[in-house]
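There is one chain below, alone, in structure tokens, taken in the form predicted on its own.
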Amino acid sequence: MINPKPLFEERMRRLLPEESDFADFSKKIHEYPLNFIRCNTLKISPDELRQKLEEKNWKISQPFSGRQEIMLIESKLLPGEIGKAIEHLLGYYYVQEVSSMMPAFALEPKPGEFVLDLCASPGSKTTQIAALMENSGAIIANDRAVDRIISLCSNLERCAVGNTIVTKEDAIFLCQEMGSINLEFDKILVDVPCSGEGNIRSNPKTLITWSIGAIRQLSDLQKKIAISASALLKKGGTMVYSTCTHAPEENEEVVSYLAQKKGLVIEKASLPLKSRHGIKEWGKSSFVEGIENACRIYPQDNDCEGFFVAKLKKE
């Protein structure tokens, strides 16, 4: 067990002021995460996949009645067994933590739409968006590093995604270039690089590398990326901003800045997971009206990783 740094603990106590709530959080982050997968409906139905997996004597549950593609493997499997299974290699499912599925559900991409996934690798959300779009319309999926692009393309191919153009570019520069030729998108997902406070269960070393300086630097970068992306949104379009961290500087502060600068409206997203309202203030900062519509996902509420999701509309 890795002990959190005192400043991290102090900040989480401010976010979770009830002692029992903070105690539940502190306990949950030291438990290994559950084994969630997402059925790739471009290749197989949830019922067919469940049958195949149960024939392997895997115990499968589908905990969300309205989202049958979300599956929980309850069996105790050998290390690497989920990733090595033939059903995974064939692209029948994607190994994806359940909270990571929430941004695409909030985005609600529809068949035939034009979608931008700005920070796309390794492709979990891109492949999910493609499935929700039934492989129609078009997605531009971008990332800036070659190794990340390789992972992205590999997963797109494995999952039979056929409506996606992959670009390798700095996110801010790409947005400027697309803006110069007046490209506009129906939906934009901005799942930005972050401090990863929500992923402690799967990556305990986050508690070692955590620093307030990194959070502030990331917040500045996130604002630049989000502002650049918002310029490409059609009137009436939807943009989802998401992180896998709890830090308000990377969450409410960025969304508040974006809403104020671009006049976007923060809407309430309908998610299958339990979420809490966005916070209205942090330290000396007060956030824009509507920030309470943002969704904070905590590990102790859903037995999952932590996440933040905000849905913004250009009216």
The other form holds:
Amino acid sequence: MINPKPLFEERMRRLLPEESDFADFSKKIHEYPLNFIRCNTLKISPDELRQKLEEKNWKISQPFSGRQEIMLIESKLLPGEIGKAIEHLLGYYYVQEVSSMMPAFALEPKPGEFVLDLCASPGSKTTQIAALMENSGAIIANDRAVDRIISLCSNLERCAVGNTIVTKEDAIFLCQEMGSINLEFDKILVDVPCSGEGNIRSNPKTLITWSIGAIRQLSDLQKKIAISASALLKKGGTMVYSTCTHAPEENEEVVSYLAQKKGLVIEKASLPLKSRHGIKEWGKSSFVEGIENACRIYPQDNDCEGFFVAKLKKE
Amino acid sequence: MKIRFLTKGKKKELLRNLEKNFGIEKPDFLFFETIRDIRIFTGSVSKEDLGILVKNLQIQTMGLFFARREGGELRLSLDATHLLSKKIKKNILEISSVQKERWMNCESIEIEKSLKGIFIVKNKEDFMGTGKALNGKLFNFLPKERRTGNY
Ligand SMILES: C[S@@+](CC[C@H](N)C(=O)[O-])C[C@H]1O[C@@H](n2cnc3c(N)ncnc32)[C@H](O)[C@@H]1O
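Switch from the form predicted on its own, shown above, to the form predicted together with the partner chain and output its structure.
Once more the chain from above appears, this time first in line as the rest of the complex follows.
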């Protein structure tokens, strides 16, 4: 078991001031995450998939009514078994932790819309968005990292996503390019690179690499990316900003900056997971009105990974 | 990625081919081609608007790998057989569940000697791409990353 650095612990205690809550968090982050998958409704219905998986003697539950595509594999499986199952290779499901499904639910993409997924690799959310759009409209899915673009493309193929255009650019540069040809989007997802404090369960090494310096640097980058993206949002359009971290510098601070600079309104997203309000202040900073509408997803609340999701509207 | 939309003539030929070989009628996709492959765009963006995007953005890939033409044959991709599962009516070769395991491991499987040409492979309700029947064997074109042995 890797012990958290003292500063990480101190900051998490400030976010979770109740002793029992902090204790639950500290315990949960050392537990192996549950095995969630998302049914790829572009290829198969949740009922059909469940039946197939149950025929393999996998115990499956669908914990969220109205979101049947979210499936939990309750059986103990061998390492790698979920990835090499024929149903996975056929593209019937995508292995995705439940909290990572929340940004796309908050975005609510509709068939026919024009959507930008600015930091898209390896494509968990792009494939989910395409399924919600029933493969119609169009998605521009971008990422800067060559190796990750390869995974993105192969996941798009496996899931039979046919409405997506993939680009490999720096997000800020791409937004400038698209702005210069007056492209505007109905929906924009900005799932930025982050310090990953929410992913400790699946990636405990985050506790070793964690540093406050990295958080500061990431926060600056996230602000630049989010501001660039917001310029491409249609009037009436929705932008979702998300991270898999708890650090307020990467969450409320970025959203607050964005909302103030661009006059975007922070709306409450309706999510199937329990979430807590965005915090109103952190250290010397106090955040924009409406920030409490942002959603903080904690591992101890849902037996999931940690996430942050903010839904912003251009009025 | 170099993207060329299919000319009217080429599209007509492709549609004819799809219907003749697999009974697929009027697939509602925008077809384009890269050097070796036919790809599709399933989205609801006009060809003109797509053209603007293609012209102005450095595109890595677009849409979905649909089929490869090789030696006069048209081999539908695994994922194309999924998208078209309700429209495929002809030249379907049913395989057993045991054969399915071997197929997904990219092994060729024994079939009747009389069968020849390109078939769409199916086990129960699962479409599993295209295979080539020759001399009592069904040869497999599954891409590496979709084979069980490779995972
Ligand atoms: C949190 S991950 C995205 C996960 C992805 N949305 C998904 O659901 O599968 C952040 C991504 O941002 C990419 N990235 C980092 N800096 C970037 C930049 N300046 N421009 C574009 N992408 C960037 C990383 O390569 C990484 O793939």
